[in-house]
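The chain below stands alone and is given as structure tokens, in the form predicted alone.
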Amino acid sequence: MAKLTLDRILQSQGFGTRKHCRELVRAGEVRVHGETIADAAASFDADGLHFEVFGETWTFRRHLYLALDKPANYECSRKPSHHPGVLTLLPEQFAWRDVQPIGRLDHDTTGLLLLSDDGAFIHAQSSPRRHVPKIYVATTHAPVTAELVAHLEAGVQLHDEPAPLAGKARQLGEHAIELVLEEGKYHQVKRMLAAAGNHCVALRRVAIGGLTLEGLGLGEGEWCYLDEEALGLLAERGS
């Protein structure tokens, strides 16, 4: 990648307009290689560049690939209407970079959510042709039974779907069931449980492909960057 001026580097990383980024430099708020830079037109090799803004260290990234353990009562929308948006859980400059959630979790559903500012990646991850399994853990109102598991695996008919929907199911506890789905229908887990005669009282997504919350070590409300190894797990079928 060709060298970029410092103001362009800062702008590309979400620190504001070029004018604002120049002001940050002039104010002495930007350091590169441990040195305060006074010239916003100074150029640097951007790839992998470490720099500081307001004393916090950042690494230049051409695109952002993020995982978030979404808490309840947050909306997966850039323009939330009834609850805070998930972007409020991330550094402010990520919103300037047009980071957006990939797919949606209901406001009361928790768990693994991917976000990015890479349009091609977002499109690829959102494609219904990928058939990458997503693993959910549901807490149910009525006890989980062998009949419920069998019913979900055989398929349940939803009123607005042309064919029954099925998923791999496994009982985890008296009121807990794991469901593995490859589709992304609206409220699918909740509607499937209702169609099978039970009711979902809490829902958590724990994995996408081979990428798991447990493997990432995230707690609710926490986020992390995804490296190449983690991104590769998204294509795996999981366990």
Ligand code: URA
Second form
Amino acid sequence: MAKLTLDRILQSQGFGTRKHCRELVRAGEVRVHGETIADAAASFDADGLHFEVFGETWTFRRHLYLALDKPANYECSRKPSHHPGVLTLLPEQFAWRDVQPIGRLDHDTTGLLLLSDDGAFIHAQSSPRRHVPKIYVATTHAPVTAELVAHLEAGVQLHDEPAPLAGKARQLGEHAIELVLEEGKYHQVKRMLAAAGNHCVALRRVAIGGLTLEGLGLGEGEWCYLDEEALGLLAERGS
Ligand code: URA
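Having looked at the form predicted alone, could you now put up the form predicted in complex with this ligand?
First the chain shown before, then all remaining chains and molecules of the complex.
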């Protein structure tokens, strides 16, 4: 990548308008290679550049690929109405970079949510033709039965769907079931459980493809960058 001036680097990383970034530099708030840089027009090879703003270290990233363990009572919508938006759980520069959730989890659903500012990546991940399994763990109101598992696996007809929807299901406990779905229809898990005669009282997404919350070591409300290896796991279809 060609060299970029420091104000452009900061702007691209979400530190505000170019004018604001210049002011940050002039105020002595930006360090590169351990040295305070006062000239906003100083240029650096941006790839992999480590820099500090207000004493916090950042690495230049052309795009952001993130995983968040979404807590309950946060909305994925861009204009949240009843609860705070998930972007409030991330550093504020990320919102400046137009990071967006990829797909949605309901406000009361917890678990793995991907976010990015890379339009092509968002598009590819959201494509309905992309049959990547998403693994959910649901807590049910009524006990999980062998009939419920069989019903979900055989397929349940939802009102507005042309054909029954099915998923691999596995009982995890008296009131807990794992459901693996390849589509991402509106309220799909909750509606499938309701259509199969039970009721979902809590829902958590634990994996997308081969990428699991456990593998990422995330706890509720925590986020991390996804590296090449983690992004590769997203394409895994499981067994
Ligand atoms: N299915 C649901 O019902 N809700 C979610 O948030 C995700 C899948």
